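Below, in structure tokens: the form predicted on its own, a single chain.
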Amino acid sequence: MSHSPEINEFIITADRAVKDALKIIDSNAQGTCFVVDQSGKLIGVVTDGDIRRALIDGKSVESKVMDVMQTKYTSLPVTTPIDQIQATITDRIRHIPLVDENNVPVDYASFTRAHRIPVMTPLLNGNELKYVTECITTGWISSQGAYVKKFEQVFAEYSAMQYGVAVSNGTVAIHLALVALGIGEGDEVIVPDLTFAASINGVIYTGATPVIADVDAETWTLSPEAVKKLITPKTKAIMPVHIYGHPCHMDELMAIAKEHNLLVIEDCAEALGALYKGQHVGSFGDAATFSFFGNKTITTGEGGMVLFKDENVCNKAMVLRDHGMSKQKRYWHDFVGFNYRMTNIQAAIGVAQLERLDEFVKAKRNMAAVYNAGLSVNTHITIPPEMEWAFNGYWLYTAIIDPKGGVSRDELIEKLMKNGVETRPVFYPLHAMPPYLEYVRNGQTFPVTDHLSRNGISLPSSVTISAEEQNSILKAVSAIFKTRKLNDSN
């Protein structure tokens, strides 16, 4: 019978030293390895906990694995039906060697192999199907339909802004907002270095010049001090990005904008439901943009929204959204516009999602509280910020890993994946990527963004994540650090 390649990451012979078992456990990041005799037959298991207890009892890392292993363990024939294998996995029995007819390990089963925890999944069990079915049965499936207008209205009301324009995605929302506000060639727009590329791309689409600024070390958002140093006579606007759910320093940024007569376009793609001093993000600037991609707090699959304070600007955006076609004279085009329309089906999903937004934000904050409690005991992990004036929406739970703890961010990503936990790194700095090198001014440095980007990791953050899943993630993180520390100290 052929062996699963993964089983080789777990096998150690009984005559090897404990220090060798530690290396295997550190490498496979599973907290255990399977002990075989010289003929390859399974005779025991040894875990990181077994080794720690043995060292306390006077054994050394030079001791033989056979002296510290467990001889009472659970194994199953590799031919065991999958449902029986899964039923055998418990919180205590997390790894089960699967053996052939000669008791040779050829594969293994674990909770993490049977169940992967994704970074983000949407929750669509409200009125989504009901509203979409209505669109289909009435035939209103494209951009004409009652749900588009309803979504714009209820979304603007929720965010405490006057006018809403629904669009096809969050990237075009940024572009449309900028164009409607008159930003174009010859203008400069200040954007944070730590953000998704859509923020800067929207500026480039208009013909304007993006100016990249470092972020604040405490909030990870656009630094007001950095902004002040970058303003020139060409500066037309500032784009605060409320990153990972945490609001920007809006009082300071709005004061700068007022002093220099600048427009403010808030990028709220990751912060729906977040508050700055009790006020919704997106309600401060001249315009605000949102994304409803599948991983956002609410989703329409793809989709976005632009909020405006000025009715005339909003009307211009609506015309531009629909090919620049006049509202009074059909098929008469006043501008070169775009096809940025949202479909009625997307809007129907959005209305249903918005009905549960407060529930989703509460779930996100509960998720963050569990992670905070579990990770804050590790002095080499910095939990995400929430300033006293902020209400973090925790779109993605993002922490910073201090490599001095012995485990780098990239190692943690790799080892968590071996435990069935999907993660993602923090965004690369804009200033480091080829399309944006020309927008870095001479002598500029970005130490805060560089640090956050190099060491930041986002953990699974779905509103559907269970307590069991979070507990499994926290146990895996703890075990990875403990095993590395034990391995390095011996």
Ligand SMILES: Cc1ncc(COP(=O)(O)O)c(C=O)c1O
Contents of the next structure:
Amino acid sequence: MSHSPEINEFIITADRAVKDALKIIDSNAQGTCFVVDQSGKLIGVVTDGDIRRALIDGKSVESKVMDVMQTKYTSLPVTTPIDQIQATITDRIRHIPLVDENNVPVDYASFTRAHRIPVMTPLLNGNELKYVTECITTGWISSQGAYVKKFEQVFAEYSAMQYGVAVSNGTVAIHLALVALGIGEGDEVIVPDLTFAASINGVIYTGATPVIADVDAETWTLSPEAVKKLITPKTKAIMPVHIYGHPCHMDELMAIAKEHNLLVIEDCAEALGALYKGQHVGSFGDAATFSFFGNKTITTGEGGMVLFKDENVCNKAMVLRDHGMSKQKRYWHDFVGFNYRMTNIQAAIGVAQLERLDEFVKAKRNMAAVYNAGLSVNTHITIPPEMEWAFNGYWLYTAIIDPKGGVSRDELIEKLMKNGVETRPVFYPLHAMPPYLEYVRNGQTFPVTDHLSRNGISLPSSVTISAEEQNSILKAVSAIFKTRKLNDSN
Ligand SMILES: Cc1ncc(COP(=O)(O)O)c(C=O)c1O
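The form predicted in complex with the ligand is what I want next, because the block you gave corresponds to the form predicted on its own; please supply it.
Complete assembly follows, chain above in first position.
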């Protein structure tokens, strides 16, 4: 019988000290270990709870494991059918040692091993299939078709912007918006240090020079103070990115733009549904861009949208999206354009997703409220911001871990993974990555982004996440901190 390698992270012999069991529990991050005798046979289990109770009862960390372990426990033969194993796992019995014919543990089953919680999954059980089927049965599968127009119209209306241009993803949305607004070589565009690389890449594609600004500690978004210091005669635009769902300081940024005659392109890829002082993000600037990648608040698989205020700019973007081909004269090209079109199939999914956007945003905010309540009791965790003027769309629930609590962000990621919880680190600062080093100005520092990037973790945030899943994530986080504390204090 072969051993699963993970079982070794659970085994302790009965004559070892309680402090050794604590180390094992801390390292496996599962709250339990399996106790064996000298010949390797299973004779008990010991949990962090057992140890805590034993210490209260006067035992010490030098006591032997055999004196604190439970001798009544559940184990199963490793040959047990999977459905029977799963039926035995409950909220109380979360780990089951699986033993060979000699009662030697060779593997284990756990609730989290059976149920992996992803960072994000789409929800596509509305009208998506019906509308896509219609595209297929009618043959309108390419980028002509009623759904593209409808998606653009309904999306622009929702966001309170005049014009919508559907495109193939959120990255080309940024590029197209900038080109349509006339940004190119010789121009400077200010972008936040904390964002997904597509924001800065879109600027570089145009030939313009990106200028990187730190974010502010309150909202994690583009700092108006930092922007002011970076303006030069070449500055043409600023790009507020509403990161993780929180709106930027739009009043301050729009005032700066007005004073210096700058264009504003809002990157709203992560903030559909978010409001700044009651107004939809994406409706402040000259253009706004969105992404409908599979992990976004609404998805079309891949997809994006640009919203514009000016009809002429929108018309130019529509031409550029379609190879730069004249709308009046077929196969006549006035510009070097692109093929950035969205298909009717993608738009059909988008229309169905939009029908449920309010419901999705509500689910996101509910998800965030549950995490906030569970995590804010931990003084070493900072929950995501929501300024009094903001309505956070909570696209991706992101918290900051203070390493002084004894658990680093990276350790938390690793241990949550062992508990079947997928997470994400916060983006690396743009200023630290090779393609963008040349855009950092002499003496520039980015303390806020550095801090957030080093210590930020994003938790599972699907609209489908259940109360049980969130509860098990919160329990796992709390157990990881508690075990570490107990371990360190001994
Ligand atoms: C802030 C931001 N901008 C732009 C994008 C690019 O969108 P896409 O992946 O659809 O190209 C993303 C996400 O993917 C993003 O998070």
